[in-house]
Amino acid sequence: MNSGVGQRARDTLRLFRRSKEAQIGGVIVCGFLLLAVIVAVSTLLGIQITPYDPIQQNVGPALAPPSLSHLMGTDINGRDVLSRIIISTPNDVGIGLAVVGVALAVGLIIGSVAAFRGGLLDEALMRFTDVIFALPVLVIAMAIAVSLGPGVSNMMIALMIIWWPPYARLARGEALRVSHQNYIEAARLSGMSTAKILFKHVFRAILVTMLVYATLDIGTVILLYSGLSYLGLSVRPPQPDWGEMVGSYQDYLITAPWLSVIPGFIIAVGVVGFSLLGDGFREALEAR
């Protein structure tokens, strides 16, 4: 079983490497992840890696266009836009990874348990999943975020509460697909408990498919989080955030378009990067 899973993973990666779009997505994603880790570690150690202080005002002339001194210009308070974008990276990328990671874990457990136990438990878990899934995600996320108050942590909690149902439905379908495989039947006949079967066999068999969906989904979370941040439900000024920068600078779209266009472009690049990476894995999985 383990060698079979490993071989399937190697086959998928080999097919993935043939896709130029997937490789471009991989480079973009790795770049964002590396930058997020560097910024997070440097912040923890109290080391400034940005060209200028992203919070301090008047580090440059107000509303200066992009130049050699300020590659992405400055805002109305003379703060360097590039520094503010860099320091925002761990928030946006980290929330995407955290929300999808929790949704993947919760959905994997709920969906697999529902598929293997069946009966009343399956019916109850799936009906509860359908209720959450039917709720409008953006509206519920806004309601939860408003009730908890603005903040990155509260925004993350709000998204985690509502993001797991699609993973539960996908995991249930995949678990039902493998539930009648010979090795699963052999494990049942040997007296192995349901928990052991799930952890030892089922999770490994369906994890690749789940990870492909999760990779595609990270970009969606980043986009949704940026939208909520745009509405002022995330960081508190003067802390920067990509979506918050687009929203707070929109009044200068005519006189200083770089203030909103550049953060919006960064969001788009991140979303496209994760989408290309996920598409590459999906195509490789289908081809395999």
Second form
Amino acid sequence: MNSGVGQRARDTLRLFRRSKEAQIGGVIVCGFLLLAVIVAVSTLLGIQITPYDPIQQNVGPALAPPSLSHLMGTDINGRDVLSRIIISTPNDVGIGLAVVGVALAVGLIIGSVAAFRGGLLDEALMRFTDVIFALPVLVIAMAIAVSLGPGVSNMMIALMIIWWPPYARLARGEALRVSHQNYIEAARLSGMSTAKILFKHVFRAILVTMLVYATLDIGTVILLYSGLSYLGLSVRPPQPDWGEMVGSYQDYLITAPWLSVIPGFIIAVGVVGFSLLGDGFREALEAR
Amino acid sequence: MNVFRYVLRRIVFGIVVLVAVVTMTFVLSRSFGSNTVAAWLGKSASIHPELAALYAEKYHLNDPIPVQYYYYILNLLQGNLGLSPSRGFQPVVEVISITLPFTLQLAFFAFVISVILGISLGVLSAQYHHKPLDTSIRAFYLAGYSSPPFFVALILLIVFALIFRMFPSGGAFDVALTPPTVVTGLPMLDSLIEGNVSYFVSSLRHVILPSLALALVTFGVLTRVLRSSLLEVMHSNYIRTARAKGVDENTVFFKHALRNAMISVVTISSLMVTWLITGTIFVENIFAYPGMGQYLVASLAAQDYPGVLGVTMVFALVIVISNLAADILYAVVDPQLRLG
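Next up, the form predicted in complex with the partner chain in place of the form predicted alone?
After this comes the whole thing, all chains and molecules, with the earlier chain placed first.
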């Protein structure tokens, strides 16, 4: 069993290495993750790694175009845009990881319990999942956001509440697939409790598939979160965030179009990275 | 399962989803902290306490929760979504009836562009599998669906409206023109009926950039699904049989393969519609297009709760209806469901 999962993961990785697109995605994702960790750690330690203080005003002239001293230019308050973009990385990447992580855990439990218990509980859990799944995510997230009030953690909670249904569906299908395999039957016959079977065998067996889906999904969460942030529902000024920057710099489209374009482009690059990586994993998993 | 029962089940499911949305918005609307009335009326609640009392009375905001829920549903069924503080306390329903047609217009054009782009690129991509054209198409749709709608909209706005000045940068029509008399409620359709060509042309020029922006972030879903299902179908036995019979390659591709691959496109189209509808929120905001999305953004900024929740429900309704339409279409095109 253990070697089975290990073998699966190894096979997937081997096929993955053949795909150039997946590798590009991997490089982008690793870059973003690394930057996020470095920024988060340095913020905790109180070390400034950005070229300028991202909050400090008038570190340069207002609305200066990109130059050597300010690689991405400056905003209306003379703040360095590059520094503001760098400092926002842990926020956007972190929310992607956190929302997907929670969705995966919740979905894993709901889906596999539904599959293993069956009957009325299965029916009830899956119909509930269907209904939540059919809700328009962005709009509901906004409604939740409005009642909780704006803020990074509130946006995260709003997304977590509605993000798990596809994971529950996936987990149920996968759990049903493994539930008829011999080692599970054997565990059941040996008198192991359902909870123990789930934790010891099922979660392990279906985790690879779930993780592949999750990788593909992180980009979508970042995309959606950037939308909420763009609408001003996330960080409070003067804290920067990619989506928020596009939104608030939109007023200077004629005089300084790069201000909005650059953070928007950064979001797109990050999402492309996760999509390529996730696609690579998925193809490798399917090809096996 | 026969088609009728299938459709009936989908309708019941749609209603359940709507009830869930309504319940959710109700719970949210009652959880704005201690004072619901203050939250609903904004600043004016403290300035005009007598107005606040009247409002609480009218919407039964001081009654027990189940009673409130009853009146909430009753109000909804009567088309009463409350008053919108950000619009001078105009009824939310009125604001929505003015803005919804514009959003539908925009979504319609975006849908048409998206389907044309999505299907033609999907076909090309499959026909030129692993050739440079396929690779560039894949890069194009990946960039499209990975980009936030507001980013694509801004790029189009900067390039085609601000730099080249080919299209207007905002609005839904030239304000100097007289709008058509209301027949269907959709201004562009009405102007066609009335023969008001200048209004129609002006509307068309205003709708192109926003709908193109929306289409660019959504067509990729179609292209991707169509491409992969075409590639799968082309390797199936019945295609090999058709080829073996000597059917020419174009007939094989368009008559046998494409028709079957389209089933998966119909399945995914409901997802596409959801993206389109929610995308209007950003695109309308950037192009100052006077639709429901722009009203939602303005309501968010002004903490106009009735506005936000009203638009949320109408968006949900539109999405449920379009998903239902996609399900019914699916029943029509999939022979397994039709004949089985």
